[in-house]
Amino acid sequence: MKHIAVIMDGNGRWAVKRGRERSVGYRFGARALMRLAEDFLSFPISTLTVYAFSTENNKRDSKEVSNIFSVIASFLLSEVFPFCQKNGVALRFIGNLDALPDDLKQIVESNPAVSGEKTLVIAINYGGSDEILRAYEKMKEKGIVRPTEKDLYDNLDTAGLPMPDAVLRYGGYKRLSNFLPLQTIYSELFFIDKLWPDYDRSDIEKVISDFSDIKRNFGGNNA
C-alpha cells in the first residue's frame, strides 16, 4: 500500500451533539487532522490525502463556509506549514485553488517547498466533476485534440500521485461525494460511523491490516 485518502466527515454534527456551535466542530476536526499527520510519519504509506472542503460545501450557510476557510488558513500556518518542514513532508495542495478567498489562496500559494519520502494532499475547494473538466481546459490549452487516458490522467490535479490505494470515509455515510472518481475506480473503500473529530491511530491501521488480505487483481483473472 502506497496511498490512503481519507474523508474528514462530521466535523459539524460532532459539535451539535455536544450543545456547541458547528464551527467548533471545524477545530476539533483540524486537531484531529494534524494527529493524522503525526500518525502519518510512522504508517508504512508514502502519500496521504485528506478532503477538507468540497466544491458543493459552497452552497452552506456563508457564515459557516467562511468559518470553515478561516480554521482552514490558521491552521495551515499555525501547524501544517511548520509540520512539514519539520518532519520533510511535501504538502501538495488539489482543488480549484483559483476560487478560493483570496487571503486563504494566497496562504496555499506560500506552501513552503519541502521534498521528502511522505506527501501530505489537501483536497481544498475540490470536486471530481470540476476538476475534469479543468483538466480539458488544460489539455485544450496544449492542444491535444483527441486525448488519451493517459493524457487525462497526466492532466488531473494529482498527476505524479500514486492512486489511492484505499479510502475511508468518517461520518457514516457510505459515498465518495464526489472525491477523486477517476482516481479510485480500483481503491478499496471503507466507511466508519465514527465522526471525524473522534479520529483514532487504530482506524488507519485496521485499514492498512484489512486491506494487506484482500487479494486485487484490477480486472484481471479471479476477480
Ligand code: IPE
Second form
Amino acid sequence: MKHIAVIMDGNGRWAVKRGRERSVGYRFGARALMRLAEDFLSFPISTLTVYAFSTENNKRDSKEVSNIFSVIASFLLSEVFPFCQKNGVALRFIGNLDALPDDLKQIVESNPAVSGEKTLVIAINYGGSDEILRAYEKMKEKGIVRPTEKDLYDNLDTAGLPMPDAVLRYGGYKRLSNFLPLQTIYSELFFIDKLWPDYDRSDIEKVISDFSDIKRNFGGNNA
Ligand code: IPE
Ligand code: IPE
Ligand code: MG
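Since the one above is the form predicted alone, can you give the form predicted in complex with this ligand too?
Full assembly next; the chain just shown is listed first.
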C-alpha cells in the first residue's frame, strides 16, 4: 500500500453539535489534519491526499466559502508549510488553483519546494469532472488528438502520483462527492462513522490492517 486518500467531511456538523458556528468546525478540522500529517510520518505509505474543498463547495454561501478559504490560508502558512519543511515532506496541490481568490492563490504558489520520500497532496477547489475537462484542454494544447489512457492519466492533476489504494470518507455518507473519479477505479473504500475533527490515528491503523487482508484483482484472475 502506497497511497491513502481522505475525504475530510463533517466539520460543520461537528461544530453545530457543540452549539458553535460552523467555522469553528473548520479550525478543528484543520487541527485534525495536522494530527493526521504527523501520523503520516510513521505510516508505511508514501502518499497522503486530503480533500479540503471541492469545486461544488463554491455553491455554499459566500461567507462560509470565505471562512473556509481563510482557515486554509492561515493553516498553510502557520502549520502545513513549516511541517513539510521540518519533516522533508513534499507538498503538492491539486484542483482548479487558478480560480482561487488571489490571496489564497499566492499562498499556494509560495509552496516551499521540499523534496522527500513522502508527499502530502491537498485538494483545494478540486472536482473530478473539472479535472477531466482541464486534462482535455491540456491534451488539446499539446496536440494530442486521440489520447490513450496513459495520456489521460498523465494530464490529470495527479500525474506521477500512485493511484490511491484506499479512500477513507469521514462524516457518515457513503459517496465520493467528485473526488478522484478516475484515480479511484480500483481503490478500496472505507467509510468511517465519525465526523472529521474526531480523527484518530487508530482509524488509519485499522484501515492499513484491514487492507492487508484484501485480495486485489484489478479485473484479472481471482486465482
Ligand atoms: C467538509 O466539511 C469540508 C469542507 C467542505 C470544507 P463540511 O463543511 O461539509 O461539514 P458538514 O458535512 O456540513 O458537517
Ligand atoms: C466533500 O464533502 C468535500 C470535502 C470534504 C472537501 P461535502 O460536504 O462537500 O460533500 P456532499 O456535498 O455532502 O456530497
Ligand atoms: Mg459535508
